[in-house]
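Taking the form predicted on its own, here's one chain by itself in C-alpha cells.
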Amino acid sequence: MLPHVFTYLKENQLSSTFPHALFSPGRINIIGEHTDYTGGLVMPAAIDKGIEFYARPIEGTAMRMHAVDLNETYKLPLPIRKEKTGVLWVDYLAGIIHEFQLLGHEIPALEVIFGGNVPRGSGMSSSAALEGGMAFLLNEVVGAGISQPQLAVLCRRSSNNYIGVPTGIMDQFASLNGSADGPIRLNCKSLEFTPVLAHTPGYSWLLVNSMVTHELGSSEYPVRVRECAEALAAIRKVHPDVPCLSLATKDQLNSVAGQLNETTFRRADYVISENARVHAMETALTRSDTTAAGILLNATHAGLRDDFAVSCAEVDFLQQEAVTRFPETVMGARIMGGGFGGCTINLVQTLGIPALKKHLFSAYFNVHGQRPEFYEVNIGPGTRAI
C-alpha cells in the first residue's frame, strides 16, 4: 500500500473495511508515439508506479469519492448523466461510469478511495491509470465480465465521447494489459499484442520530468489527429485499400503530397516513420542492441520535434543535454507522451544514473528555472487486484 493512502486509510479509520482494493498502474512508452490513434504499432509498458483504488458498497444513489493526493471529495449522483461536472478527475470517473450504464449495468453506490504516485501531466498517463482502474473495478462490483482489453476499448470510448478528447487506445491498453516479461508491441488497428523479451542488462530507463505539465484536451492534440485524418483522406482517394496512416508507405505519401499542405505531408511522414521505428526497436532490443535502440529514441525525438512539433524548449534541452553530455552513458533520449510537456525517457547505463542527474538538475535549473524530477522506474503487469 502506499504510504500516504495507508495514512489516509488508517487516520480515517478506514483499512480494514474494503473488500475491493486494486492497483492501476500508470505507463511508459519505449517508442511508437502518435501512432496509436493512426492504427499503427506501439511499444507501451505498465511500471510501478500508479494509483490504488479501495471501494465499498454504501447507502444511497450516490458515489461518494475521495482522491487522496488533492484531498477532494465529490459526491456523484447515480445514474450517471451525459452532463459533465467540469472537475477533471470525477469527470473520468463519471465517464467509465456511463460507459457501463450504456451496457446496460446498474451501477450501485460506492465510497471509492483512491490515490497514487503517478505524477499527473508527466507523459506516464495518470489519467488512463485513473481510468482504466474505475473500469477494473467496476468490472468487479458489477460482474460484467468484460476481458482486460475490452475494457480498454471502453476507456477509450470514455476519453472520446465522454472526455472529450479523441486519443488513441494505447495508453489505456498498456495500463490493462502490460506484462512483467517486457514492454508489449501492441497493434492498435487489430488490438492484438505481445511482450517483447528485452535483453538489456545494466541498463535503465530513466524518465526526467520537465515539471512542464500538459492537459490533452486544451493543447494542439486534437489538432494533430485531424491532420494525419486529412493526410489518410488524401491517400485513400489514389490508395484506397490503405486502412490506416501508420500502413501508409512513404511511396503513397509522396504520390500525394501535391495535395497536402507541407504541415500536413510532414505529419504524415513522421507518422510513418514512426510506425517503422516500433519494427527496428523490438529488433534492437531482443538482440541486446542498446546502440541502435538509442539511435532510434533519438530519431524519434527529432521527429516529434521537428515534423510533429509536439515538443517545447524545455524538453528539447533535457534531451540535448543527456545525449551530448554524456554520450557514453546515455545510448538516446526523447520526449514521451503525447506532448507539449512532460518527461523525457532515456536508456541510460545503471551505473552512469547519479552523474547524469546530478548534470541534469543543476543544468536545467540554470536555464530554466525549473528543478527536474527523476524516476526510476521498472516494468510490471498491469491493472490487478491487490
Given for the second form:
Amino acid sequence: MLPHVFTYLKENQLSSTFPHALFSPGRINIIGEHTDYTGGLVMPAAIDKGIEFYARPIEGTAMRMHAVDLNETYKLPLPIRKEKTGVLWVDYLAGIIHEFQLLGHEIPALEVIFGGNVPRGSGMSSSAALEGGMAFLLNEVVGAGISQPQLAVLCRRSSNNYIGVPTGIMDQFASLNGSADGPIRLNCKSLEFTPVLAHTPGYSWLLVNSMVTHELGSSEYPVRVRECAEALAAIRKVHPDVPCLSLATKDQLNSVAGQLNETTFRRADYVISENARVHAMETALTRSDTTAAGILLNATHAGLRDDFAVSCAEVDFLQQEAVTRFPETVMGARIMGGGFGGCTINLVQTLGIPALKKHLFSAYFNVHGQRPEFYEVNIGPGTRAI
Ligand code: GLA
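And the form predicted in complex with alpha-D-galactopyranose (GLA), for comparison with the form predicted on its own?
What follows is the whole complex; the chain from before opens it.
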C-alpha cells in the first residue's frame, strides 16, 4: 500500500482491509504516437507507477469517493445522470459508472478511496489509470465478466462520450492490459496485442518532464483527429478499400495530394510513416539494436514536431540537448503522448543517467526557467487486484 494512502486510512480510522483493492498503472509509449485513433499500431507499456483503489459497499444511494492526493471527498448520487459534475476526477469515475449503467447494470453505493504516485500532467495517463481502475472495480462489484481488453473499449467510450475528448484507445488499453514481459504491440483496429520481448540490457527508459502543460493540447488534439479523418476520406474517394489512415500507403496518399491542403497532407504523411516505425521498433528492440531504436525515436520526434505539429519549444529543447550533448548515452529521444508539453522519453545507457540528468537540469533551467523532473520507470503488468 502506498504510504500516503495508508496514512489517510489510519488517520480516518478506516480498516486497511477492503473487500476490493486494486492497482491501476500509468503508461508510457515507446512509439506509435497518434496512430491509435487512425486505426494503426502503438507500442505502449504499463508502468510501476499508478493508482491504488480501495472500495467497500456502504448504505444509501450515493457513491462516497475520496481522492487522497487532492484530499477531496465527493458524494455522487446514483444512478449517474448524463450531465457532468464539472469536477474532473469525479467525472472520470462518473463516466465509467454511466457506461456500466448503459449496459444495464445497477451500481450499488460504494465507498471508493484512491491515491497514487503518477505525477499529474506528466503525460503518463493518470486519467486512463483512473478510468481503468474504476472499470476494473465495477466489473468485479457487479460481476459483469467483461474482459480487460473490452474494459478498455468501455473506458474509451466514456472518454469520448461522457468526458467529451476524442481520444484513441491506447492509454486505457495499455493501463488495463500491459505486460511485465515488455511493452505491448497493439493493433488499435483489431485490438490484437502481444508483448514485445525487448532485450536491451544496460539501457533504460528515462522520462524527462518539461513541466509544461499547454492549454493548446485540449483544443488542438481534436483538430488533429479531424485532419486525419479528412485525409482518410480523400484517400477513400479514390481507394475505397483503405481500412484506416494508418494502413494507407504513401502511394495512395500521393495520389490524392492535389485534393488535400499541405497541412492535411503532412499530418497523413506523418501517420503513415509512424505506423511503419512501430514495426521497425519491434525488430530493433527484439534484436537488441539500440542504435536503430534511437534513430526511430528521433525520427518520430521530428515528425511530431515538423509535420504533425504537436511539440513545443520546451520539449524540443530537452530532446535536442539530450541527443546532441550526450550521443554516447542517449540513443534517441522524442516527445511522448498527445503533445504540447509533458515528457520526453529517452532510451539511455543506464550508467550515463546521473550525468545526463545533471546537465539537462541546469541547461533547461537556464534557458526555460523551469526545473524538469526525471522518472526512471519500470514496465509492469496491467490493472490487477492487490
Ligand atoms: C493521448 C490520447 C491517446 C493517443 C495519444 C497520442 O495520450 O489519449 O489516445 O492518441 O495522445 O498517441
